[in-house]
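Starting off, we have a lone chain in the form predicted on its own, written out as structure tokens.
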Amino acid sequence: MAKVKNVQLGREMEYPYEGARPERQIAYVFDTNKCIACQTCSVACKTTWTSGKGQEQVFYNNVETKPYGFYPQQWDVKLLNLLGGGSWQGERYEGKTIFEAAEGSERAQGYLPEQAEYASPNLGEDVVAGSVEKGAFFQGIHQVWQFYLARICNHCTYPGCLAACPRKAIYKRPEDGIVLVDQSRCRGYRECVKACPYKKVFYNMVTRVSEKCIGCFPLIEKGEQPQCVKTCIGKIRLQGFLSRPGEERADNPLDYLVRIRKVALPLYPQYGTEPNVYYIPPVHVPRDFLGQMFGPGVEEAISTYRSAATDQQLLAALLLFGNTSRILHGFRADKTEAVGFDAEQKEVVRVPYTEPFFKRDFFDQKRKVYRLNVT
């Protein structure tokens, strides 16, 4: 296996092709704090993509409730079994990735579900983990709690799909770092189901090949955000590109979100395959569940987010989510409005710090009536 850089380890790691980062790379901020698991997502991406023969259970795009929601079921509890213990140096991972515990032919340690694990998307919904007494009230961090996790495919930097499937039939694009099947070339073997720690390609068994989320590149190439993004009603999502390691400017709000101000963190980056999906961690679960689930820097990436309502540079940033349907190639903090821009440069959403309050009298004196059950 070659030697690739992985940032997100903090080392170098084993992988079976040569390093080889996109121009720019497909990139998305999800603000755990804010979804309320509405399931527009979900639907949007399902009515779009996936409302074909033999895509009853596939979903690109799904929100699960943690702790105890899966899809497939207990998808990363498996997976974390599999590879043993790991343990953080610092940002350093001192453990082995999927790839380097791979064993015999192996290219990618991981399973294979079982199509009865797909069966219940919605397992585990709302359910908490742990009990309220009787007279018990919330302080600080809740000791009853969960949070609702949304989960797409995320165009890996070095995917495990990609590493494992035999055929050679999924590819990255170049340009943007998208993670595409060639199901030209596809035999169906699902090796690359296997492969996915994150279990976001799935195997139709009608046509007989797998298939993944595209990143709704017809609308990326067009300069819009993918559909999961522009239809959230809570306006968790931002999608972008990030730079090249080094490059990063201050002005690209998925630069500053995940490698500048480091308030977004990747999903189980001990797997070892660069996520490019980044979640905001929620601010009242307990650190240790958090530590796992989303690596080093916790404490810190949820300090910082408390932080926006007197840093102007972010909150400024955290406003753009979920407010314009363009990609966001730059952002400014003007005095009183987060600016963003397009490609070009050119101005396409301007938002408020503070939305206007306009109040009306009760009594109008104009048309002498009460407004109560006025409209």
The other form holds:
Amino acid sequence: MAKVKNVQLGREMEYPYEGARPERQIAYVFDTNKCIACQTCSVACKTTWTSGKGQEQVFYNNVETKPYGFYPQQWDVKLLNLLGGGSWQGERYEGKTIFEAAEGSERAQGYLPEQAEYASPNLGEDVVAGSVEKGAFFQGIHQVWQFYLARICNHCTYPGCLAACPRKAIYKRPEDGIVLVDQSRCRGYRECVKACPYKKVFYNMVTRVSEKCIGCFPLIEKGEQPQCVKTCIGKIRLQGFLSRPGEERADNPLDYLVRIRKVALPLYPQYGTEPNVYYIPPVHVPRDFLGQMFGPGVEEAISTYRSAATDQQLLAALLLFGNTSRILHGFRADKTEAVGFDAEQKEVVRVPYTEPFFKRDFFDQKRKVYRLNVT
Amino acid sequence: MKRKRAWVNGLAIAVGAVVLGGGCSGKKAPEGSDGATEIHAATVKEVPLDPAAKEWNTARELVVELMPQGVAFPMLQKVTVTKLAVRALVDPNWLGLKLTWEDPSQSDALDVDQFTDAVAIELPVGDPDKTNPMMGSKENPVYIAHWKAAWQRDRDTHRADVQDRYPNFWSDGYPFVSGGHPYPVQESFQSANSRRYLPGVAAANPVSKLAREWPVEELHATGFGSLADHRFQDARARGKWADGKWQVVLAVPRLVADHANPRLPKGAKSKVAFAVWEGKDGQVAGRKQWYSFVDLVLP
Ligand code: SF4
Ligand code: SF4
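Could you give the coordinates for the form predicted in complex with its partner chain, as opposed to the form predicted on its own above?
So here's everything in the complex, that chain up top.
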């Protein structure tokens, strides 16, 4: 195994191949505080990519309710148990990654889900973490919690799927870091399904090969954000590119949110694949639960997030979510608006910090009717 | 008389195996009913594909003791199929090998958690004495004929479909398909547009084929991870599971124009290696039990 630098673990780790970071890495920020579990993203993805026979239970994008929702069943709990725990010393992870915990006969520690574990993608939806006290339902802030976790392939810097494939049928594109299963080369061994810690490679029993999220690469190549991002009702998503570590640009919204302000965090960084979907943690969830899920930066991320109302630069970056179909390579905080730029530095979106507010008369003189809604 | 076998490559691999976790050290010499250690094909008028054909009784049986594959990732830690019995027949055009092993479960379905039983033979394409039995090398490639129980099932009944495993599985429809529920994959997906939604099929992946003439695939390899299927598929096979046993006949043409095939003329001396996969135990790819090259004498 080679030694590679995992920036999310604050240390080197073992990986079967030499490190080869792409020129720029496809990355996403998902704001969990805004997701409403409408599943528009899941449907947008499904109708675009996985509506064929054999893909009925394949969701490249799924949204599960934490703590009791999983797709496939128990996916994260099972792997956490297999890995046996670890701890963070500051920003450094001291436990074993899936590569370091691998048994002698394989490349990565993992497990193969049973078919039935994919059969109920919504099981656990809207189930809260505890029971609601009698009467509390009608009084102020609820004391129990849950949150929605939207999940896609993380287009990991050190993909578990790629590491485990004996066929070398999985590759990571050097131009944007998108991880793909070569559909003409895969032989359906399912080593990737077993090794992906996020269970985001799927076996298709009709084509008899494995498939995964393709990052909507035909859109990416045209400078457009992926389907799940563009269609998101809650405007929780932003897709862009991360620069190589050490080459971050403060005007790149992804670099800014993830690496500079650290307001968005990787999901289960301890698995060791350096995943590239970054989550703004839910502000209302117990910190030990979030710490296990998003690593040691949770408290700082939440307090930074809470400061957005008075931090114009941060607010500007957050307001770009869901307001353009174009991929943003740059942004600027103007006096009253956030401005986004494409790869050619052409302005493609302007979002006001404060939505203009109009109040209309209760009675519409022109139409001679009363308005039900005046704002 | 039993003979110790050690080829240059085989030995090097064995040493590697010890370092990597002890895969193929301790290979036991094969054992024929008459003490022979090589496979001597018997001559017949026509090699039968039926494993129950009486001609197979004219060939003597050699039993090899299988070992876990422990050199390349992913490895098999422990064999679950211990022995493979081999008989060989030739006619002027074909070499036939009948392979028999005990397997209490017939695994012929494919699903995320369902793996198929399978067997493969490997023959050198170049110089048999210089060929690495573990997937060959650039200079001396290997030829592989790979039979799978799932393909046998496809051929004996029909191409396995979603409803074969889940009879009540309902779908309102699929893009660009013809016909109605349950939209059989071999009938309703005829148009190019409908096949775009079967990515492996659209990419012409041989594993995804919707129709297969024989339950066997011819492949060649020039090292680990290099397995590729042949453009022309010449091999034939038939397998039958009964009474806790698989009996599979693999027939390889002796002389074909395809230069990726071995040339097996009259009087040829070659070698053959074997691999067996037990589907029930999730065995696939390198997770296999195998036996390295055995001498093969062809009248
Ligand atoms: S999330 Fe899974 S499928 Fe996606 S790149 Fe990482 S290991 Fe591979
Ligand atoms: S579309 Fe957006 S808001 Fe709706 S479930 Fe998906 S991520 Fe959440």
